Amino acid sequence: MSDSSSPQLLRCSLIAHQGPSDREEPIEEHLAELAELARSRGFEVVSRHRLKRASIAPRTYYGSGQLEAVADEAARRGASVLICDDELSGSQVNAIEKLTRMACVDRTGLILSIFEQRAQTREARAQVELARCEYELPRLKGQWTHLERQGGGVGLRGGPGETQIEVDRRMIRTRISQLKKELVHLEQVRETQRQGRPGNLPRVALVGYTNAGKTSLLKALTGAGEPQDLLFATLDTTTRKAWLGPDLNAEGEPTGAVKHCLVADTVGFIRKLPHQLVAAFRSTLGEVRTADALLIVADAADPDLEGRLRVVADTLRDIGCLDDHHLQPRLLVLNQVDRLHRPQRLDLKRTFPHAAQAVAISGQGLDEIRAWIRDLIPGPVKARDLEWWELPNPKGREAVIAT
């Protein structure tokens, strides 16, 4: 017998639009990676379903009658909540819950509502609130009643004076203006900060595709940081100290110095990162465009390698960092290569000729990681070109914000 005083985890039904010129196989991929996502806001995923469709509807989205028999199933098996892996306007949300009687949540929302639960500073709350309203605006549905002004009085013909939907939209854009003011405000203090950091240490930062690694990566250089299997574990940025070993001169010889330089864990992006997250998240994500190098943190065991690394590299276009990149230096950092067998990591080698394998967990590769970071300082920055990953998808963007 089940501990009837145990949390019931809330059951939730997945589902995502697949045209004829779409393939099954990533299909599926977004759809696991969606689970992922239900699982990490505490969800139990009970079904998937790809529904197929020659074109989107344009009231439900997806067809009625798919999405009764979806919602049949889902009750059959105790869910109350349809995840969709696209995104909805509010309209459709809408139409969606009244067709299936179930609470309708797309991708967007979803990876907003985990940002909330994780959010605990002050910037990184006030950061995904702005995301949050910006997301809502264009969706209202005039929910709060308790606010309504009605008109009337000499000289009116009576009637509401201001409709609910009108307040709504004004108190939200004025929560906006607010949170865009309190975020530069953040900004400037972040900038203060930074001037403040030792000139003569150089600032590395970690970027990649949520729960690639990057906080077990800066554990192993800094000794901080707490790694968690979750998507989007960190939000906030994370700068500390790290060692890199004996300073050397020019025959290799120790000089009796030591050098450090500061690493920061960013925020992880992922696939169809929502346009407000990125925005609002632009300051945090400032420590990636004023790094001096970055360590490009990839999972080598991903099924989906290239195209996490594809996300990664246009979502750092999306922000600027691509536009000066011969002036950054980067090293792509395949962590967990110890999943993988000996060929595969010849593979991956022959793939990515100038990547550093690692497990950020045991330290293997750290070692050719600090050297790198040292080859770095001083020195003017060697010009560079982009890997075959870094250059824009020819067929367009798919992607995504992390960890």
Ligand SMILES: Nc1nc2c(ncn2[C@@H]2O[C@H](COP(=O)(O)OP(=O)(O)OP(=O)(O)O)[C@@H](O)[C@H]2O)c(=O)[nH]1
The other form holds:
Amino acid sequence: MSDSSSPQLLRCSLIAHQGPSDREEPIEEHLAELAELARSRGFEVVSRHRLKRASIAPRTYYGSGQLEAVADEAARRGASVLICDDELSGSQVNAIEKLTRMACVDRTGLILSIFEQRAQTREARAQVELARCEYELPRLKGQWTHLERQGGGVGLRGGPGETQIEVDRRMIRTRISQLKKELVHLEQVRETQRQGRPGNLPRVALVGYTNAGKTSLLKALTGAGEPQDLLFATLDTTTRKAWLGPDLNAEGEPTGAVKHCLVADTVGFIRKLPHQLVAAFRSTLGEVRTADALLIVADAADPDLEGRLRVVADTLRDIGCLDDHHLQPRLLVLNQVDRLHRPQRLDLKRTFPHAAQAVAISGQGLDEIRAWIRDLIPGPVKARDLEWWELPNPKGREAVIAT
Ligand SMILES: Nc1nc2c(ncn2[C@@H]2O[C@H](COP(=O)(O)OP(=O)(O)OP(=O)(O)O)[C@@H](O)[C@H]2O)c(=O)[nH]1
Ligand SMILES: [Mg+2]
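Coords for the form predicted in complex with the named molecule, given the form predicted alone:
Let's see the whole complex now, leading with the same chain.
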């Protein structure tokens, strides 16, 4: 991936819809996150726009007048792509492209293309392609409407466009079933590998919002991993062995027994993680479901820490990791506390009394994390209550973020 000083970067402008009851602040946060996603995909962001509108325009979502004004400004700044924070239908994307003469991508399409760019293993590539096919399938119609009109004319059915849609749909459906079969096979391979791992070592999975510092923590605990300041730098699950320090008896003397565990780094979560990706990554996320314990890594200095923790809790719930039958022990790791002042850290201690505060890049706080994992060995796992931020939110995920 090229860095932000590269001359070949494609320029883009970002837009988000603001309804009459939407506050400005969360939308600005969403645009800031969209800018990070765009940067992670290699775009240079030249402008951001909140488009106010009482209701969604069915054809262009944002309304043609505002879109034309944005496109003029974007073109003046050399942008050729519009990235929209809202989920658009295929025909809306087409209408926006036609109106603005710019390429248009929605948030889900952008996240999918980051995943496509990063996927390296066969499994990750198959998972991402499956998600892409599921995303494109309902959008095909929009792409072929011009042919429908050409071939069929008003009131006629079964013109060449219509036939082409059917052919395309069938091809995508065939590909989806091939990919699903391949993924079942790859999951069996993964299961065999899992069984081949040293049996008595507990497995701890690192989970959390993207860019929180999971890979940095993997590196600090195991020596492996390449942290990067990019969203979704990690797609493939990496499992490495970590040394947990010498075993101590009640008097604090070493017993001579050395304790290890396996630590798995996983793909990060994000607000509105495309459901096609959650579904396609189910087997990779199986590493999280089957782990003996979770380290939930959060960027403590993020201004929306609580909103992001809610997203993590909701995503864990989506993948079956937060129900009564599946409540693994978990430690909240408030990482990056080096970016906070002491009073802020004390505040955090009051809000999250059971969390470990850490700095993955310097190793600060690691002893507490190691001690917590050591205490899990050799089980049995103790029952525990959900923390406040893990409780289901009756108003839904978006409501928490938006309020
Ligand atoms: N200041 C500071 N920066 C950190 C700390 N931990 C991680 N970082 C930085 O945060 C960025 C993201 O770190 P990663 O470890 O790649 O984050 P991640 O959660 O694995 O991200 P994804 O794999 O993209 O989801 C990198 O630039 C790290 O150097 C920390 O404790 N303090
Ligand atoms: Mg990572």
